[in-house]
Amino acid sequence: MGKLKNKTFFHSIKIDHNRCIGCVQCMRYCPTKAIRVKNSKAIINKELCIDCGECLRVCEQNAIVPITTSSADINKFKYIVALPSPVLFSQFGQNIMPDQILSALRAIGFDYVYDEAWMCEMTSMAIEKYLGENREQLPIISSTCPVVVRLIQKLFPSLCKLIIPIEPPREIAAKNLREQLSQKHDLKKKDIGIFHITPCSAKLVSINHPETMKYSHLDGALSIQEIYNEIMMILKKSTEPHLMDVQNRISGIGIGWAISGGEIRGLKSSLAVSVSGVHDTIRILEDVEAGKLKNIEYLECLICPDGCVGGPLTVENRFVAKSNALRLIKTFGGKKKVDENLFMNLYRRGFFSFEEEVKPKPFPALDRNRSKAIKKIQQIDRIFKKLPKIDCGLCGSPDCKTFAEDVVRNEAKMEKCIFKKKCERKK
């Protein structure tokens, strides 16, 4: 299973320096400002960096390398099983179903493959049912996307209590295949391996680094990018559907979880908003954090554009695979594949649940003792003023602002700023 809670920190992104030449791309476009530019390599602060992975869909050096699970973390168990996203389904055009995909994957060599979208559309069941019963402050919000998860902590730690306590469905398949699993082969539980099929690598992170559990109920992950060859040489081979035993559980509501709406399109609920892309994402976050929001009863945020099929190890075009999910959706159509007693058993049981609440963790302070902090405050304010203002980045932080405060930190030095020099040389 995962790693404990709390260990080593882990990112799921790294920079080869190799490749990086500095050009301060990814730097500009990153939400939290956790990147810098120093001898022209660009550098990841590890505490403010969230894994949005905004750099590494802008960096056209391809010098931003997502971390995922190597070959020798899976070949040491001795039953593998496969957990795609429902984004899966979308990566290879019209005429490749579900049933195709699960199949190609088995034949890849995962001893056992789970359909995802199916545990997608049990745990719709379980927000609708959490929702009936929780109505104290709204709006809830959903706790999917573990990189809108730590956005929260971060940015917005006020804002945890509202996250609903429900894991996503990649746990929640996770945890009761390995039950399954292991009482139908008579194996070990820590003799399953069991990856999650990932079109964005923040799911490694919440693998290595869980926050509202001991330990990850997943193993590890792989993007959809290092297996999508595999699988497409496979479908090759036939054109004729290779039916499993899941091909009846198939739901169109879950395989739209993969989209932005999909989540809230299995909820009874009409007061309910989708949001993605992390800048519209921290914008309405900003308004909830404002009380703007208190009608809406449930708030879906995905940090990729578009949902999880914009994740950056995705393979297809966003705009095509969005059309393709949709139409997949339109072929399964909105019939629960799930049985309501078997939902109500697991709900009553708390198997949804998080075993712990989602804690603030907001960006460092710039003092603990509260007066240097504020004295620290004034001399960023003094320093900005003297400062361009035009946030060229060549200083090597994002803006202008950000590098007063780099100063004050003891992390930049004045002289870095060329403007300035300039003008002082002129006067």
Contents of the next structure:
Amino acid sequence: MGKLKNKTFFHSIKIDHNRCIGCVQCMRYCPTKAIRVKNSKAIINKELCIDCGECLRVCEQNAIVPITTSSADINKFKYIVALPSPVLFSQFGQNIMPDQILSALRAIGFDYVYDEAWMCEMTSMAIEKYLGENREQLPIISSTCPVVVRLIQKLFPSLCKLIIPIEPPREIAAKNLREQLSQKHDLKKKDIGIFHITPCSAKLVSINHPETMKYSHLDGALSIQEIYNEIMMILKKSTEPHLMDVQNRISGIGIGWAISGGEIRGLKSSLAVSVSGVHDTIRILEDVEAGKLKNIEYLECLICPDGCVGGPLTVENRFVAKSNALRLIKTFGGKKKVDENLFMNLYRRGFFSFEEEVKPKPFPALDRNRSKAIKKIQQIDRIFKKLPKIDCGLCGSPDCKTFAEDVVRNEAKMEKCIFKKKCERKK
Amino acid sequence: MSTVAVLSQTFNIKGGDFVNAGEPACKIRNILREIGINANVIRRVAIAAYEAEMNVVMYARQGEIRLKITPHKILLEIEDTGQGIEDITLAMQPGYSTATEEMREMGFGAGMGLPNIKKNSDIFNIHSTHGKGTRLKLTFKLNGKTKK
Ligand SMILES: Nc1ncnc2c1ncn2[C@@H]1O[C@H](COP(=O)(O)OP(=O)(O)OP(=O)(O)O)[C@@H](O)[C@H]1O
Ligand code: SF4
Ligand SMILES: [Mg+2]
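Form predicted in complex with the partner chain structure, per the form predicted alone context:
To see the whole picture, the full complex is given below, headed by that same chain.
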């Protein structure tokens, strides 16, 4: 553990300036207004970026590059484990079953492959249990999507305490695996490398910079896109007997975590809401902050449209993937398959719990001095009034309002507005 | 630079407009965030502004929210020209509500709005003339002891 953790890097995306043509597309879509275009190149403000991946989706030049763990880093470990997100099961069409996919991963060369879906079901039980015991402040918010956690820390810091203090399945699974495998194979814990097969690169941020523990239990993440072709090749030629048999281990509840509403499917409560997509997530969190959702017990927010099947590093079209996942959910059924006693044993020991609580990390204010900050707001208003308000983006800021802010923050010059230039010349 | 910085903004509220309701509260929140107001205070202001705004939407024709921020406090004044409140003591009681059946179906009418506003503000002042309108004056302190 901790071998690959890179302490200086904070984000899971970078911009390839050789490819970026400065088209301002990503800047317009960024929900936290973290992107500016300077000298025809997009630049991401590290402080404001939440790794949602919106820019990855819209860039037509493929200039925004997701960062995942390199194969050199993976091979540093003696024993390599794959921990695929249940989204992987939805990527290969109708007739390919989970055990075939997991077997293919084994065949690629992973020493061990673990079905996260099983742990998803366990986590559902932990959520259920927690909800039964904690009702003072509602709604309780899911901790699964690392981008949502970050969004709350930055934009809705007062809601940090509503985040359920239960680790997401990938972390619990890795924690469990490391214990088991080191005993079973007599390995040192640090020689085991556990890698999440992920639909988004945001997971790598949560691995490198976990918010609720000192070190992540995972060692890295590979994208579904990176590993897709290799799996496909093995699936095509494979006639060998399966290396893995998980069919009677997992249920539709675990597989369901791949799509929006999946966490709720496993809950008894009917007062649960699921939301997906970055804009709808922001909207619902605004409502939560205004006290509008006090009657709701559990709120699942996933930053990607339709949930993780809509992750930016998936291969299958998300509508088809969703349909595949729904079919699997039906096939595997809604009956829980995990052992209650085993669950209770782990739950009581706090196996699922956060080590640390989620701490607020609000966006930087206009000024640390309150008087100055107030004056700056007034200044912004004055500047904004003089701007054309057509949000053309040519100045390099996403819209006129943000440009006015950038000017006041001393990050942009008034002359950058081509309309201002014209007015000035006329005078 | 010796003058005290004061930010004043006014937002209109239209009675019966459930579609756009909540927008002023949201804008206020964003301003507070930019000024770097403490997260807990932001939450309290957001709750109070939203509840007060909804009361205008539900029980008045027209109204406005006036926001005033100084380095030491946040003032919210919510004023409307509506039916006014006949018995303020009664209206302040948790659970008291005159909301219609339709409003209740939309999830309003728990009679918790005014008590909630009072709970979340540091100074709460209400003035209402039956048949004319209602004015709330709320103060949120930014220094020293504030509510949790
Ligand atoms: N601005 C207003 N104009 C006229 N009457 C009001 C106004 N605000 C509140 N009232 C009266 O006071 C009552 C109590 O208000 P309060 O906000 O506490 O509860 P509510 O609005 O009925 O329900 P809730 O806020 O829980 O949805 C209202 O039902 C209404 O009769
Ligand atoms: S919704 Fe899922 S795929 Fe998308 S960012 Fe969150 S965790 Fe990643
Ligand atoms: Mg009310």
